[in-house]
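Next comes just one chain, in structure tokens: the form predicted alone.
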Amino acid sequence: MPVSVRELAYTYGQGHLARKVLKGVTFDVADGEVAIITGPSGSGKTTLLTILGALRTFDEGTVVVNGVSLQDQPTAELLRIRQRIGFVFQRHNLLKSLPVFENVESGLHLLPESDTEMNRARAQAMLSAVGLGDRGNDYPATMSGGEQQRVAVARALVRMPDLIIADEPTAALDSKSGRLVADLTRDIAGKLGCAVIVATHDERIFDIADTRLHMEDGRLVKL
């Protein structure tokens, strides 16, 4: 089970300013499964994603990603865990000064097996997989928003992750581009056999989910 969460709790602030954002969150996501998390702004979705991505420590409960507990891990181990996670966000965060193939390659640079020749081949293969095989030498500024988000998906997937975490990946896209990004993520993640967790308000992509979860006031329920 790539992701297993039990009784997860998280509190912002201390003393009289403390506010519990996550309350007893429990769920699992299996290999090849897509889980969509919905909920209003401020319900705790992004906080949950940053914990699952080993970007934030937590107060109570257990979080296991690909068989490794995230609790009380040293910085070096958390970095190793992050290397096996692909991130896709609403803002694609591409480096405007680099051509597309180098943006995708950047997802490989910190991996232990990183190699210049291999990186270029993997980046090109992943660009082809998202339908941009002929755009590797172009720069992000010459691409549409949907194309740039597809590059971001390629960058997340090029490291062959165990887990993909996506935070509102289609929110800034039109219907056609959002559908393409969602379908690509579903299709390629299925072929890689990795778990996918998507936080979104976008009802247009709910159908890619194997599991629907809803967060309200820090609590998560299965729909």
Ligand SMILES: Nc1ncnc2c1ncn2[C@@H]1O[C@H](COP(=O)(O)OP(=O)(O)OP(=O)(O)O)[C@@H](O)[C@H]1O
Contents of the next structure:
Amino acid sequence: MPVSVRELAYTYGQGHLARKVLKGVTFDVADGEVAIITGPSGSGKTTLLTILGALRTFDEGTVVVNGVSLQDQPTAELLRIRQRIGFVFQRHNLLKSLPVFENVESGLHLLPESDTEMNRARAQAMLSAVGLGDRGNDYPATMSGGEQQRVAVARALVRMPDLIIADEPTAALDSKSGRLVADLTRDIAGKLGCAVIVATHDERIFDIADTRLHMEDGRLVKL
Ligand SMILES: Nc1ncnc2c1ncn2[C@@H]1O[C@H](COP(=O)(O)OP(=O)(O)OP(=O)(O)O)[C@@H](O)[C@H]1O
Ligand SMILES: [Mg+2]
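Given the form predicted alone above, what does the protein look like in the form predicted in complex with the ligand?
Complete assembly follows, chain above in first position.
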């Protein structure tokens, strides 16, 4: 099971400023499963995703990702866990000064098996998979928002992660580009057999989900 969460609680701040945003969250996501998390703004979706991605530590509950408990891990181990995860964010965070190839290859950096020639071949294969096989030498600024987000998907998937975490990946896109990004994420993740967790308000992509989860004031319910 790539993701197993039990009674996870999370509080921002301390003392009279403390704000409890996750309250006993429990769920699992299986290999190859696509789970969509919906819920109002401020309900805790991004907070949950950053904890699952080993980008934020927590105090209460258990979170197991790819068989490893995230609690009390040293920084080096958290880094290793993050390398097995592909991230896609609303704002794609591509590096403007680097061509598309190098942006995609940045998803491979730090992987132990990484070597330059193989990285380029893998980046090319992944760009072709997202329909941008001929754009590797272009710079992000010369691409549309949807194309840039497809590059971000290629960057997340090129490392062949066990888990994809996407936070509002289609929020900034028109419906056609959003559809394409969602379908590509689903198809490639399906081929790689990795689990996908997407937080989204975008009803247009709900249909890619095997499982719908709904966050309401820090509590998660299955729909
Ligand atoms: N760094 C922070 N410090 C304090 N409070 C925070 C911080 N980040 C988020 N919060 C609060 O935690 C709650 C949950 O925020 P979160 O970003 O997880 O919500 P969300 O469900 O992703 O919302 P949205 O749909 O708007 O992206 C909100 O009330 C927010 O104000
Ligand atoms: Mg959010």
